[in-house]
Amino acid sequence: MEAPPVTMMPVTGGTVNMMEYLLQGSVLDHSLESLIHRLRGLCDNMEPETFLDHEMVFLLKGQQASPFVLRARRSMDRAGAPWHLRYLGQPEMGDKNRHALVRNCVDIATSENLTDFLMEMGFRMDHEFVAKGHLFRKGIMKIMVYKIFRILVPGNTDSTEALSLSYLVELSVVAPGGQDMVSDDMRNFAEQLKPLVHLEKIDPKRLM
């Protein structure tokens, strides 16, 4: 899957602090076609993009309480596509008026020796998985519906099994910091997907 660029606008000086606004939910396998049909009617692309990605999560343990986490992802169905390195900051959950989880986001395309570079830097792979699914777009919103597969033999992406009997559904927007009004648009879009799927602001710490 081709990841979005780090910035959506030209940078004329300094850096742009990009934030990811996120709502998440899940749908059982037997309800997938109904959700896809609904998304075809609501989104800009009636036929979704498909993706098959291999993601590896790397940790760098230091003196801090929690390790530094980076994600390396590559497309398995698009020959020649670049690897992508992604950093996701801690979620900002404090603002009750904000309808989406918000976290700092950096996503850059890299060369194919990314994993070797991370290992040389002292990172160690924590886990890996395969993600297979559909990608819809609605304006600047991105809607991903995908299933996660565990890799049975480390490094062998041909040996996998589904992690669950459901698909993850993620509604996200990457925008410069301070544009919290996009969370209102996300909430309005999420309302149109009920009762097929309930997209919520989920704190990852609650899942640990």
The other form holds:
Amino acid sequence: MEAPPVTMMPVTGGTVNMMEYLLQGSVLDHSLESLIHRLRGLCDNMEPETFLDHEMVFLLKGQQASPFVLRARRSMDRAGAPWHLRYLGQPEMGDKNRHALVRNCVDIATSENLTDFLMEMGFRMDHEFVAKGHLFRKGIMKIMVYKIFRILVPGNTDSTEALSLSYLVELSVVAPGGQDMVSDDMRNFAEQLKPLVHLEKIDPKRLM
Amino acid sequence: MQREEKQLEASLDALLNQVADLKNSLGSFIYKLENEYDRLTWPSVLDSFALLSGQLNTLNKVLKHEKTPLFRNQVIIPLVLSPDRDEDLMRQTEGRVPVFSHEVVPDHLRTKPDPEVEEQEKQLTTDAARIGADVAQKQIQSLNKMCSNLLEKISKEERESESGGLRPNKQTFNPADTNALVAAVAFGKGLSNWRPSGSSGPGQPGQPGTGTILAGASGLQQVQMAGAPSQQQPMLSGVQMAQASQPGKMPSGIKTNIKSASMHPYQR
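Can you swap the form predicted on its own for the form predicted in complex with the partner chain?
Everything in the complex follows now, all chains and molecules, and the chain you saw is the first one.
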């Protein structure tokens, strides 16, 4: 009798707890070109990759005070690409010396009926936006430079307008927790982007 | 006793490393000067100088380190002098000192300065003693004043050129925009408030009335508040809303949304 296929067995083992290390900054529209050139020089040599994504953030209001947040993202320019579901935990408030924002991160690819599934589970969409920009990679570091567009009519991704005159620049790494070397490497890379962009760890709670 | 020996050895190793680094950078600087002198730029020369100065600094730090024993108390005595080639010594000095003989030792193990240098130094000290204390003091003060004048002039020049030239180009990013964008991505500040949460908004207690009006107002109202030109009305108003709204008013918008939608069977 052969062992049942893996999919039938209950998932009891834990996966490695992946953390997202994040540094954010912004660049004004007129300086975007210089930033892109610098990134093309600094990052791995590959074709410049642009993306146009539509992200929806779902909240599940439970008995606890803070709602559970899930982010669903789909690509608007790549047909056939799977949807991407992501959970981001609260930022780890540990070490003041750590140079990057660290939070728990769970990523998974899903099929297209993700929104229906989430609605059935009881999630409600809180907000959505369209992100359009460029993607660069350097080793395990991912650098995204994108503009956020507000969606004027809910559900209609054609009527959008830019949220501000700047592009958001994000330097992120998804790695197992506890690796301080990752944040050191990120800071060294961020140094090379000064004075065009100041990448720093920004605590979202401060901006509430 | 043993601890001191270990300390001595460790500090000697550190010193050796530092000196080797210094030698390497000096060597590369000399090479640069000799071979690339027609293409050399002043900033590149400055870089090499800065590197050397940094290394000298670290050397000083290593010497001043509390764990370094006083090298002054150690004496090096040559035990055997021979005119034969010493392969071991060649290897250790990278081929520069082939023979440990009586020509090499005075130069390498010297602790006092050269006789000529010693003469000059003695003359300088007698000169300094000759002119008298207050004349010397006056000279010191005038030197300090000249140096500070010069420094002031340089820094003023630098400041003026910076403010004139760099400022128009300097703004490549706007911190307020950074905050607005990060807030938008993190919890939808400025994104979800387009939706008329005003349906349940005005009825909600807790937040001050202006808060919910801000959160639930339609685009037109925002535009009148911002007073922006017609083309950029929605965009500017969005940014104004994100920046002008105080903390504590935005969450009310989100909460009212959830409350109105929370009548779901699975919730119970």
